[in-house]
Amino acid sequence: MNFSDLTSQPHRRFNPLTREWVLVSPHRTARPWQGQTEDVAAAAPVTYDPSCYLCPGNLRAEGVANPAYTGTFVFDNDFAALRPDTPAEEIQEKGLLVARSEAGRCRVVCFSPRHDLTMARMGVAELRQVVDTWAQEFSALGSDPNIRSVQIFENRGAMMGCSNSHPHGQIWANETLPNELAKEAAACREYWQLRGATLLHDYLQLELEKKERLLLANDHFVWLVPFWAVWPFETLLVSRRCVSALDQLRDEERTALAEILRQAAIRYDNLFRTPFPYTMGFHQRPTDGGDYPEFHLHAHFYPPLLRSATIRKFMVGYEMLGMPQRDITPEAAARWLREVPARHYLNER
């Protein structure tokens, strides 16, 4: 198979970060769609919602009142999936019934006091505050000797399980490495030992040469559609300098990260002219005190929309039983994202 066949023939693509494969079937884009569509109707945005438990001054669980914050605001999740006081226990029966306790902390990061904003509609200075907050939380949580992983992420949109539209994200700090980070850490360490460079540094150089899947770039970060993308408009954000976590970013790099996050969010919204749902999260070095020169800071965007604002991709059938599969090639997805305007569609009015 030569490279041109990747646009028309079924093939598999290898993900070196997880060492897993994805099936690509570009010829299936011609099939008619008769599946489920989503209702994207949303209430008119308001700057303050008296019923929102994330807005300044409002009450949260058990009567705790939010402060009248004016920038970012961080607090321990009132309904945390992990707790720091979980006792250490284990079940082990013949290697088949195995369970271990998991302690940790869950934090909520409000990006802005304004209820109606998203990353796409925040200013660079406002997003820079968010980046600084993420870096501070990574350092603080990661300094706990009982924490080995700090996962910073944002779920946006009801279809991604986000129950509150106020601009916010979450941080989960685990005492062990979650599955995806463990897979990436192992692959990055093996690549470093073989080649003496980070896997994502070498991959980024290839993408910068080919330019087929590049979306946006500034002096410090590159946003692209990865060659092995699973979701229709999945993207990868990679730092140009080989740093292992947000706390190693310099002042100008933090501002550049804020700028490219804003531009990425604008282009997602402009693709289907709707508040675009996604899960976004950073992968950073483990926080067990070890040396991780092989780990390269990056963020994943996993959006579910397939062909319009109302058609969503689900993982079903062969994908759940065999391997992930996609119809739209990463190159086509990159082309669509590149062609949308840089100015947010709501600002055109």
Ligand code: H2U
Given for the second form:
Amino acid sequence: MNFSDLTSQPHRRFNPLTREWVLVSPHRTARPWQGQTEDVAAAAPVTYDPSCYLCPGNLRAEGVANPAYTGTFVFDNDFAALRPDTPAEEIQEKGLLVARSEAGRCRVVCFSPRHDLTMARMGVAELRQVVDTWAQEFSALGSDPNIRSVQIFENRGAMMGCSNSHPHGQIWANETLPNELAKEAAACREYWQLRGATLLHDYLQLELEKKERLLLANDHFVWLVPFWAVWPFETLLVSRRCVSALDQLRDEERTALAEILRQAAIRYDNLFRTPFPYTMGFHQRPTDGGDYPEFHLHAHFYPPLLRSATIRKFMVGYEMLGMPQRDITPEAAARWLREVPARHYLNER
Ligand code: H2U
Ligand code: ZN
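Having seen the form predicted on its own, could you give me the form predicted in complex with this ligand?
Next comes the full complex, and the chain you just saw is listed first.
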């Protein structure tokens, strides 16, 4: 098979981070659509919503009041999925009924006091505060000897299960590595042992040479469509320098991250002129105290929208029983995302 066949022939692509395959069927984009369409929410119109549990000064569900915060604001999730005081216990019957207790902590991070903003419409200075807050949280949670993974993420849009349009993200910190991080950490370690470089460093050099999946780049970060993307407009944000987590980023790198996050969020919103739903999050080194020179900081964006604001991808049928599959090639998605204007559609005049 030749690289030029990738645009026309059904094939599988390998994801070296998870060591799983995705089926790519470029010819299927032509099929008609008579399925479900979605309602996509417009941008929140008000800067302060008295009924929002994240706005400054308001009461949360458990009766605690938020402070009159002016930048970022972080609190322990009132409905935390993981709790620090969970006793250590185990069930094990014939290797078939197996369970273990899991301790941890869940935090909610408000990005801004403004109810109506999103990453795409916040300034670089404000986003820089978000980056600093994430880095601080990673260090503080990660320094707890019972925490081995700090998962920072943002669920955006009701379609992705986000419960509130106030700009916010979550952090789940676990006693053990979640599946995705465990797969990536193992692949990165093996690659490092074999080649003496981080997997994403070498991958980034290839993408910088080939250029066809590149979206945006600044001095410290590159945003691209990974060769093995599953979601229609899935992207990957990679640091140029081999750092294993946000805590290792220097001043100028943190600002560069804020800039590229803002730019990426604008491109996504402009794609279908809608607040673009996605789950995004960082993968960072495990926080078990080990040295992870092979782990390379990156963020994944997983958006569900397929070819307009109202048609979304579901992972059903063959994908539940077999493997993930995609119709638009990563290269076509990259071309489409690159052509989108750099200025947010709500700021047009
Ligand atoms: P999502 O919008 O991604 O669901 O995140 C909101 C989180 O905020 C959610 O995990 C928490 C929910 O448990 N939350 C509180 O901690 N306090 C509240 O008063 C409401 C929601
Ligand atoms: Zn709010």
